[in-house]
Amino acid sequence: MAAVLTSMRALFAPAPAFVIDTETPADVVAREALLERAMGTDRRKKSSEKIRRNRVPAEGLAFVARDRDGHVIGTVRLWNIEAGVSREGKAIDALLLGPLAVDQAHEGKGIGAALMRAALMEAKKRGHGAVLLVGDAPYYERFGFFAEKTQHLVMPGPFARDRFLSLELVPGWLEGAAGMVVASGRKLSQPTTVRRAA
């Protein structure tokens, strides 16, 4: 009888307001008409922008929130990065978080701390060791992002070095990082030119 009635709570249970889900190329254009909404086109002068250029972001962690009706009212993505190189001059791999953008009609719901926490969660099961971002100190802070590590680093272009933060996921790992953040993806695949038969 008890599962009787766990079954049926959960037939009548209200549908959660999002769920996260990876991102799906079906995405592309409601993700970029959200990216532009949320941050203008001024979004694509920006240091990091410039070395997610032409690349694909780094395996499995690009996410979105979907609402119950599965529309995309939230995004975030990874990509893969060397920052700088350590005291032995070997290139440090890292990530690169962001854009994390959530719609203004859905905003104040944990939508944008959900992505985050996903986003950490499957790179760190993932094995990557750091991941850096160019964002609000405050915000960020509260998932373990300083900008202690980052201090000797520089973004190609200008950055706000208060919001130049970082997060260790493996204890270390950006311990005497120096240098050039460059990207290392993959990078876009070039579209094939089709010929047409005369």
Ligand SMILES: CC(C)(COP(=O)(O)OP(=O)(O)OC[C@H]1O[C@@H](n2cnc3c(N)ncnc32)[C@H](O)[C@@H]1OP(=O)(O)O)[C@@H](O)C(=O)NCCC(=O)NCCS
Contents of the next structure:
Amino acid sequence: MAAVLTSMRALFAPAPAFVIDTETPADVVAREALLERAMGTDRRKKSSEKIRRNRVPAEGLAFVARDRDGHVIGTVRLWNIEAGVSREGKAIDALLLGPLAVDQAHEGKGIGAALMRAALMEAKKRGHGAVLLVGDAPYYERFGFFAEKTQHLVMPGPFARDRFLSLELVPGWLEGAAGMVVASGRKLSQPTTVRRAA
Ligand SMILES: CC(C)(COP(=O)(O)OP(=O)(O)OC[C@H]1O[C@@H](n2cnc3c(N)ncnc32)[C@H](O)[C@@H]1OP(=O)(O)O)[C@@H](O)C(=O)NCCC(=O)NCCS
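Show the other one: the form predicted together with this ligand, since we just had the form predicted alone.
Below, the chain from earlier opens the complete complex, with every other chain and molecule after it.
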């Protein structure tokens, strides 16, 4: 009887307000429109963008949040990088997270947090050792991101050191990490910059 009641409740429970899903090629236009609204064109000048330009996201690590009708209302992607080198001079494989954005009409409902948790859980599951990002520390600290382990790393362009944060998925992964963060992900087969005819 208890089992019947539980399944009846599940049947009549309201559908969740949003779901986290893997991004598909059909989401690209909606994702870009969302990023344009949330961050404007200035986002293209960020040093993180240099790492993302003409690369594809890390395998299985591009997510969207969808509303009940399937519309994209949030996005996060992670990118393969080398986070400088270790004390032994060995390149340190890691991930760069961003951009993270949620549609303004849906802010404060936990969608950003759900995207972050899904992305970090999948990154860990796939065996990645650390995630770096440039963003607001007061937001990202709740997910375990701090500036401590990036002290001796630099981004390929201007960045604010107190916004340059990291999270180790494997303890000690970023120990001694120093040097420049560089893109190491697969390249897009078609460059996104269009050359104009003279
Ligand atoms: C930042 C962002 C992704 C948060 O998404 P969200 O779905 O509203 O986040 P959540 O619902 O999971 O969390 C909301 C909480 O985060 C806080 N928060 C949101 N942005 C914050 C920020 N920049 N700094 C500190 N706290 C922030 C809210 O005040 C709220 O706090 P509360 O839980 O104490 O009420 C979203 O506001 C956004 O897209 N902003 C514009 C793009 C952007 O700035 N992205 C990167 C952040 S550096």
